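Here we start with a single chain on its own, the form predicted on its own, put down as structure tokens.
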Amino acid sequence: MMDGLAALRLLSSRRTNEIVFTTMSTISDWSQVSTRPELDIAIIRPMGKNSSMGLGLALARPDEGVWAIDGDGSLLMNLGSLVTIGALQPKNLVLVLYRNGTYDTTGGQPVPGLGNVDFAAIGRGAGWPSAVDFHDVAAMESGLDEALHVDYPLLLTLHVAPAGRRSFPELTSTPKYIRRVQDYLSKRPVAEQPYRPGRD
């Protein structure tokens, strides 16, 4: 397992202007590491929803990049998401699960089905042309730029240990970073070109 912390901020170094959303403990932890914070959406505890809101920005802006950063627990809430996704295929589109094994903001749980649940085998079975998973930092630094450059959509899945039980982080409304994100994209209109990792 890596260390979280660590494993966020090599995401966050390959990172150019893609939208990045976030939910329950990965709040915390990109904000971090972010260098973007503007392009930044804090979706303030709805469990299991973020990889939902990730698809419907990637579908409503093919040119953009999004990057939706999703818990374990989280994602076990709405495995559906990944069933839709499979189908729809944005290739704009990243899910990256931070799988730390615990509910951190409610208590430090354990997450159901803990070692057995293998999300990229799901993924694939509901037609995720790529999946990947990262256990250790080594690894990842190594391989993270051939993994951001498969066919998309890609589940991204980062091994993560868990931080132990905390508070849920102190933020404003959600809306308040939709906005954020709305005068920015307002500013860029729709690009003919996809988009392509890594462009500006």
Given for the second form:
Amino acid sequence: MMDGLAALRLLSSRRTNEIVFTTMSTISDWSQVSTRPELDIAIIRPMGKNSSMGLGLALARPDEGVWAIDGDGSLLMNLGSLVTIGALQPKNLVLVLYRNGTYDTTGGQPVPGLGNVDFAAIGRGAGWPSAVDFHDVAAMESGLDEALHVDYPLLLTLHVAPAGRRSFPELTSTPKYIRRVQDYLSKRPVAEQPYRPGRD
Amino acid sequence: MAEVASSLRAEGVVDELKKCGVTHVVWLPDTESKYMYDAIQAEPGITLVPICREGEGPAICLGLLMGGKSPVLLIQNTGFFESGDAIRGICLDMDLPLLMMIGYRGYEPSGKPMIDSAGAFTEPMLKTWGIPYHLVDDDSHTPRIGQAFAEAREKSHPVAVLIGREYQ
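Return the structure block for the form predicted in complex with its partner chain; the form predicted on its own was the one displayed.
What follows is the whole complex; the chain from before opens it.
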């Protein structure tokens, strides 16, 4: 298992203009490594909807990259979204599964199916063309670029260690994050070319 | 004078959605919406986004709105109950200007007490959550859809239209 911050720092280093949704514990972790906080949206509640929010934005703006970071506890609450996304095939969406096997926010209880669930297999079985797992930082360092340049949607699973309870922003913050990104997108004309990783 | 049978044509509803500039219909079919599905599929200007469970719907609509699109959510009242936390946490807490078209299963146009609890709890639930709603169960009511759409935009708040009749 990787240190979560190390894994997210690596991921962040490959970001250009991608819009990033975070939720629950990943809000705190991503905020420590993000170099584009103005393009981050912290979804404080409801839990489990990041994959769906990311899908909606990806459909609306196929020219922009969307990374939705979800914990395994969150994704398990909305597992059907893997089928919905697999059917719609957005070519600009990465679902980053921050898999630590626990509900960090509520005290570290194990999620159902701990260790037995193969999310990548579920994704592939639901029509996702690409699903990549990273278990250690060295492998992620060497394989991440290739992983990000595959046929999307991409289910990118980061196997990370539990890290205990982290703090959240204020509940009222989410609409502000949303408006900020909405304003940003409204000022960026829709490009004729579809999204491509690494493009400004 | 012969009584004119009332109806609710799916094409009329879709025409109203087009007038509103709706770009996406995020939906899960219910028992009464086969003709609606066919009508939306036949409309090239509106993209259908099928979902597995209704709770995905508000989140997808949020993303679409962020990206400058104009979605509506089309579900049954049973799905409205299922998606309760998503409606609360997304539509209400985030001030989402979203039109929700909700199939009114169990509705009794005669005014008789509703036997189906899905129908009986629909309006009380909307009232409890402070979501304005309007009934559409006849072709003559379809302008209410446009009014509800505009109301959601003006108030930056979810507004419901209850579809009280099977589409034809």
